[in-house]
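Take a look at this single chain, the form predicted on its own, given in structure tokens.
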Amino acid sequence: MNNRFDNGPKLETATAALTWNVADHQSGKGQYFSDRYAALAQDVERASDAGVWQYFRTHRAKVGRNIEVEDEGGRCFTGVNGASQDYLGLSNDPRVVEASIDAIRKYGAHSAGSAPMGGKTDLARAVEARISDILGIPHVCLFPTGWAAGYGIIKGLVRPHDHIVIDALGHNCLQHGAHAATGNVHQFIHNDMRSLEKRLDRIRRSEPEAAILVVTEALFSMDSDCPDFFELIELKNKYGAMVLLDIAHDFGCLGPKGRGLLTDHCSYSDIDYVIGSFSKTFASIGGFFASNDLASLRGVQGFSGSYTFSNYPIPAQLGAVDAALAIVFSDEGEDLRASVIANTRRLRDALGAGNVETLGVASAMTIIVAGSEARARLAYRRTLEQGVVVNCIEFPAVRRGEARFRVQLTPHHSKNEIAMIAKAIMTGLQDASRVATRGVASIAGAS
């Protein structure tokens, strides 16, 4: 397959494809939504025609280390996959696949209801028990997706008179859940414990009896960094707050025996609530909530719409998760974790040798700063042409002008494949910078 954009975009098309952002269309007005978003649709079409629309790729075959994808413009590419959320490489593991199939054979294809309405199986109870045992948290319930868990847990626990203090870079589901739950939402500077304390102190002075929920993540997916857990817990105790910690990106992949970064420093018994996802390390989709007290679990189950009014995770999901949990928290899982971190460090070292900046700590994600949306889109196009598929992230996932690549390796990527990814990214960024100095309209020349 020819990984080239043989029909290069016209000059004016290329310029238009690079000089817009989704944020430009965020505040549209008008009586009809179709009119309001017509300009957005046109901008997406131009970017797709120019080969610089990085979203909505379609996989044409099994997702593994090497993949075949089709972009929205109908162009097909094959290459090394650096873009899958498959942190320990278990999505194609025969044991996981067979467990998913076996679950369908035993329970059928459908969960046939929400948890309160009989959608739960004994397989689900086994998954809940595994998570409870691993975390050392007694009370666990499952959600159909990780997003549903993050949103629903906050909305279920918090009332309009309560306060939420949330990291400014908290995940979309956490932010939406917070604003849906209360108007008393206070953002603190990312991972800045002094900023957090100022907000806690201000709330506690004005409302001594207020309920305060601090919301943050153990590992942030766009920066691969983490908070100071000791200080977080000290502040929680000092101000009588509760903490909700999202462990979607580190649970199973980092920390002692894969139990997460928090356990490098302290215990989950030191905080109140944990949420996680199965879509990163555990070869499936779904989410979970873990609570150190039964009362809060019952509160979530009673008042979280995404729990009560969504069908329960289907048997295929749960079968895969159950098998993945058994592998992840075994001696084999230890080897897989060591391999993926070694691969990430290898990629980070290769990029650093080429003066390409990476962010945060070594994890299953390697975050590469691209800068402007135009530079990122141009570089993304060049990586595709070189037979490498990575995720190119821009607003609204990150702030405007802070676009980045997020490379997600598995333990199974070879040294040659990692070198190929590093070279493609470095070449893409260099070519994009050269094009930018000549003017973005020269995109066709970058090919």
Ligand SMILES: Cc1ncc(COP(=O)(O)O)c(C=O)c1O
Given for the second form:
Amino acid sequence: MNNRFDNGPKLETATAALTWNVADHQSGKGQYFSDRYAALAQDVERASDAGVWQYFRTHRAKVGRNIEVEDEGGRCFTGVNGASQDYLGLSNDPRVVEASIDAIRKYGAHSAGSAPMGGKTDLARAVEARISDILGIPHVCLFPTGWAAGYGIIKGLVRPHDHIVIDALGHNCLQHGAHAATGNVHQFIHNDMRSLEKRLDRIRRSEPEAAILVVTEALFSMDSDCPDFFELIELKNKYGAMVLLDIAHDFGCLGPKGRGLLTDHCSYSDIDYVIGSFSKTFASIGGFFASNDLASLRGVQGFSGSYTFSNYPIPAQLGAVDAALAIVFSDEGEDLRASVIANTRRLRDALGAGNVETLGVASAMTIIVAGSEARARLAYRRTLEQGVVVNCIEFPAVRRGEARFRVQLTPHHSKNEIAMIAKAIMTGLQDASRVATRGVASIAGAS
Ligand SMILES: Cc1ncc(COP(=O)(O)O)c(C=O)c1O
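Having seen the form predicted on its own, could you give me the form predicted together with the ligand?
Next comes the full complex, this chain leading.
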């Protein structure tokens, strides 16, 4: 084990590495990009030297409950993994791995074409059919990634004279797709249905015939919270809008039989469109679009650049997805879901007992707000030193000053490992506060 920081400057002298943020380098000034981002590169190097650069870790072995990673500064860590997007722990399941290998053997390594140009296989059709069946939505198509799906679907369906009303905290792919599609993008306050209604009402009064697409998520990954689905559907109907719901984080993991949170009380036929990702629960990558009407699917196929002008998902991806779908929506899947939620509750309880607040509802991710970027980075480094790897997230994934930890457990984590993760986070946050008050000169905002 080599979870040590003996090849960088002392943490207490690393103030400069703690106080900058990538947002400081957003201005876009400078004729040459190499000059424009020179200061950013310098800040990254400084943070990396000080052991407080939390991104771009590389794995040196299989990704499981225990991992071996190397940071960008070349330091190696072994420890408990609370940082992988593998919600039901299927990424090393032999059935999923074998199915992926079998798919390569049967169809080759490559998809060798976009969807309209021969990239699809009968395996792809089987995956589409499974998803359609599980969701109860008749028309499904697949994308290379969830990001490509979110961006491409919105850009493909919406025209510049249409309106998009989108949750202010909607995922990056949804926001980018919206802004690429139209200048008429209206953000509503996160999960606030009154704020959504205000925007819908204003648009309808001025443009009674306008097409309005409401875009939101079923489970937000930085807050682990969800909208009021009843109200969402009521507003959609009242104002003659359409709803596109991103179910990347709850599909397969939450709701009755894992079909997603909306299906707790409503049905996917109550809304218009769903998009999802295979990168959280289905041990692979890829995205999908599901539409209650065929015409909209044809619209997406016709006008989404990331569908039409990008190669189709490869057989290895889809072999894994097909096998994962079979497991996730079986009795075994029910047990896996119950275990991951029990593990999350255990972690939330342990953190709560130490007065560390967790956000939202119990899901496969546990969100802990650290506050300032400085405090989060310090605490992150302390968690590594204790043999625990969790994700430390800051702007642009969340707002400045709202940095947080996102812990991702699987059904397979043991009680001991969960206790270790909880302790490492609590100690990390306490130590970070102590370092700050001892006066690492002016660590902005560290409390
Ligand atoms: C809500 C949401 N949609 C889409 C995506 C993109 O998914 P993918 O990883 O498949 O590109 C993510 C990924 O983090 C997400 O959180």
